[in-house]
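This document opens with one chain alone, in structure tokens, the form predicted alone.
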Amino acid sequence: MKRRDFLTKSMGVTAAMALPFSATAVSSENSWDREYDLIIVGSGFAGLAAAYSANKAGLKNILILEKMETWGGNSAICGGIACMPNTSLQKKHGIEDSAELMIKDMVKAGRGFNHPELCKTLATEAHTVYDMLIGCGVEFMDKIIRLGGHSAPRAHIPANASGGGIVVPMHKYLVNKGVQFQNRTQVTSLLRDKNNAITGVAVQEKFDFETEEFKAEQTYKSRHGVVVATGGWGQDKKFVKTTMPIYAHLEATAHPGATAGMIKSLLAVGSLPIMLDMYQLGPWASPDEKGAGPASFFADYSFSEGIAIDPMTGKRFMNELADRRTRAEAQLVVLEKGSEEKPNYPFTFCSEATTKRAEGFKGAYRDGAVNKSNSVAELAKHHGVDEAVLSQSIADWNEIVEGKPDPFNKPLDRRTELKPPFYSLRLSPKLHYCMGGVAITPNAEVIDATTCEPIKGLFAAGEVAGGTHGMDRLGGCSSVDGLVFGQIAGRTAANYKANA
């Protein structure tokens, strides 16, 4: 199958969501319904963190807008994994590592196209990140883990494995400082005023998003300009078709409220736009569930101690660990081998000793996504390779674990012999990140597209600003980009005053 067939015919499709309004601008000289010190549109990581430094820095009257029924977007199910170097967990469990060595990593799979500032500041940041959230009650389990790309083991884990460990204590944090939260409320406008500064928004009360009713149309003044914080749009199938035609039809994981209106809002008050067109795609997402679930999750831990296997040849065919873009390259052109009839997914495997520390093992197996083989012939027939070249593959890898070399390089903080049973995953790369956005500066401030100087009064952090990972994201930096620039985005937000 080609790769052009594949990715228009073989994943699932969700529906389009059409934009119920139009992303213009306005011009805001009139009265307004209500006033903040600030408002900030996004319920997640970005939004949380502004709200944070924003509260730290003595704003008292601050509006979260959410536009969904429930808070924290893509934070709240995501695997809530952040990647930090030099936080006190780290030193604990006794790991070298420095904002320089990540630096390195995010630039190695960005290809070079990382926003210098943006990155190192991500980076040199990023451990105080760790700081405000066990500050806001947030729990990390007693391990770090390596993820493909990372030179070091820096992937701190949520106590329950989820986003929602990091999105509810911060809630609760928040609301117990006297932060306002209000959802059902879609921003249609981000509003200026006669010197182009952008002093508040237009909202959409009690919406609803599956009918697209509201109740009521407001304006909102914000005295010290507006965070947006409302991450990607990878559900937005005509936003992304537009910008990206080949990956329209991939199965993306974002949840359905991930789509284009303030992106486009952005653009319409005259924003820079960065690399619209970039998308990244998962090389831990299966078939066999919807989005990124658990077995997402599991994959992480099979990919390091375990091997993937082209069952075409029987063989390993890439680095398990290697950054995003590579291992979705190449299980891409392991599924170009099948077609529609017989197709060709890869599939990584473990041992049982690895399934008992993996989070999410437990509801993939459960759900059916990974799979139980009690010996190589069960294997090889689950996934229909040639037994003795699978038997081959296996001796191979097992005399890696005894100290001979990689071929592939694949660094190993843990040595786990593969042994019956098996526990298996097929693998098919899932749209999964947009790598684009807003040109934001170091202190989060949103770029005119036609000065390149910051627009006064908008801000914005996360993922629906682009340039920090370049072409491509390592794992678990998208929470820490967010929650990274979604501190400084509150605190140059507190800074700033509307007319100074």
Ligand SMILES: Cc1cc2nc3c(=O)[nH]c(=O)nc-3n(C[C@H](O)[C@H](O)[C@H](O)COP(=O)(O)OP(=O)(O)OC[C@H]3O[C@@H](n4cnc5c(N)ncnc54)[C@H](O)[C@@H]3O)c2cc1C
Given for the second form:
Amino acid sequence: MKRRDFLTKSMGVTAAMALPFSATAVSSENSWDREYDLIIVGSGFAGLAAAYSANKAGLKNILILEKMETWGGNSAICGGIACMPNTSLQKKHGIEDSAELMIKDMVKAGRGFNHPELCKTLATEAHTVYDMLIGCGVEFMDKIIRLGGHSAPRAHIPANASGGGIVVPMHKYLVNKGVQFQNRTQVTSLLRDKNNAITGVAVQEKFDFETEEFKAEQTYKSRHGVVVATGGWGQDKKFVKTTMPIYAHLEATAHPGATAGMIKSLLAVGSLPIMLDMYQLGPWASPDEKGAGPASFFADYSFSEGIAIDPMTGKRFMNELADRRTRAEAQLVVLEKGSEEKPNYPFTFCSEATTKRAEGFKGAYRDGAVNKSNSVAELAKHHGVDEAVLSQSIADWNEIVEGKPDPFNKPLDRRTELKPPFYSLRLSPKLHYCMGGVAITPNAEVIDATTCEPIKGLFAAGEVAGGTHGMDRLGGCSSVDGLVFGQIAGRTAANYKANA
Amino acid sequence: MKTSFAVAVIATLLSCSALAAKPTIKQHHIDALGDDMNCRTCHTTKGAFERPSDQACIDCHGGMHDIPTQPNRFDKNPHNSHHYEDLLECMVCHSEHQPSKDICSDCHKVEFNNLK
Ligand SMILES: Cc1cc2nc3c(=O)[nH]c(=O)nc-3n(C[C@H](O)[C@H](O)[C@H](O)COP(=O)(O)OP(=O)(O)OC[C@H]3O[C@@H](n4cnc5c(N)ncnc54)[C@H](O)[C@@H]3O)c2cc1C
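Given the form predicted alone above, produce the structure of the same protein in the form predicted in complex with this ligand.
Starting with the chain above, the whole complex follows.
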């Protein structure tokens, strides 16, 4: 479009009709502005892991393109929690787990819609990710926690409780290995040769995300095909509204650059889309902070050791450690009982002992998302609940802590009595993850919609690829998804030879 | 709106012409450098004007580790943040010809009284 403006303005309309840049453009071998062994689009978990394995496989001239000024997309702003069975750290903590158990959990959360081979690949290769990260200098906390829907504690947390704790060491490791990083460069289309193999990309250089201005349009050749690792599109209001209208009003947790440009480019070259209308809602999200910040991190602990209450009834309404879809849907039912004037936000709360363990608590409390109540009466007043019923709900929960069966069947790894002071957080689901994407093979090859066979030279990994998690994914599985399939994409690309 | 290359070129030409208002320089730079400060102090590329590279800032100020953020109410430390450590370019937050804008506030509550 911009190219068209340029051509129209500078050369007149006739020239503009012979557009070199369109989604289906056939690239001429001689017209490249630059050439690389491998181009990877996106600098998050998937892109970094692809560069890691491509470099290990011996590729030299590797370029990672990033359209934003900042590096790492959602991967840098995320919690960095990674659920990996069978790591040395998990074994050290004496936790019994297996890839098979994780697959079972993922399929349950995904409502059986998971692509079995992808799901299996993620679970069985997850432990290799741990080794890769340690090799890149990533540090993890010396503990393993359990997230909702997981039947074993298998969540590893970076030492600084942020995805940055993974992205930054990997980025620096790769720079040391000679991998080139170029930001403010937006890939606008995938270019292919006359045999329909992907051979490079068209880019806008010095791209400014805010103004959408750029300095130049160029074409880059990539000898080993192109790895697309551009993540989700949660902030693309129009694309979300068009694919899933009822979620259009929800706040999204994603970074501003999570827009749909690249999924559109993938579709334009004939990639097979799957589940593009499926989105995950985050059940730990709060109306009292932006996106998913410290309060969401805190919520995971409050869910695990405390309880969640429907203000209207004063009672628990869900297994606080169920999978995300189950919890988000239960919360939406609670929310729907309220009105704009009198909202009915469900809330979760826990005892002080729990807050001592919870990453995110300090920030969330300081910033006002988490509230302290010194008595049941105060807690009831703060959330507009009947004090007597709330008291009863707390007493009921404390009996479960003592060993009585829980009607909601929540797994209890740590038994903590609920007693004042309480720390509480209001809940309201936010749009968190794009379940859908392009279809890939277990080798991270993108599948062609017309043939259901791989498109030559096109690889995708991470959130932009669909299927692994089915209808909904478990917490701490997206980081691992990007890292596992990123590694695979880099390897597959290294083995791929154009024109072979 | 997206702007084409041609439009951008015209805009650049205009902004460099004598008619266009001279871009403002921040007081702390004027205080420190006075007449020694000119466009090329920061825009170090030969030929066409480019957005300054990090190096132009670092040559005078040192890297992020040399410039710790002052203690603040929300315990934020953008020069050594959990998300980016020292990976980002200075220009992501700092501007010379317009107010600087911390990217922390895209997601967090922050307060930097000394953001230059
Ligand atoms: C707040 C938050 C917390 C989360 N916490 C966790 C967690 O603790 N554990 C977990 O497993 N998952 C978590 N997730 C999900 C997880 O972070 C993401 O799904 C994952 O990081 C996606 O990785 P990716 O590499 O696929 O994409 P990203 O990390 O999003 O990287 C994609 C990059 O591609 C760039 N890009 C896009 N289009 C173009 C283009 N056309 N040209 C050039 N570049 C382009 C983007 O700007 C971006 O930088 C969280 C998500 C959020 C938003």
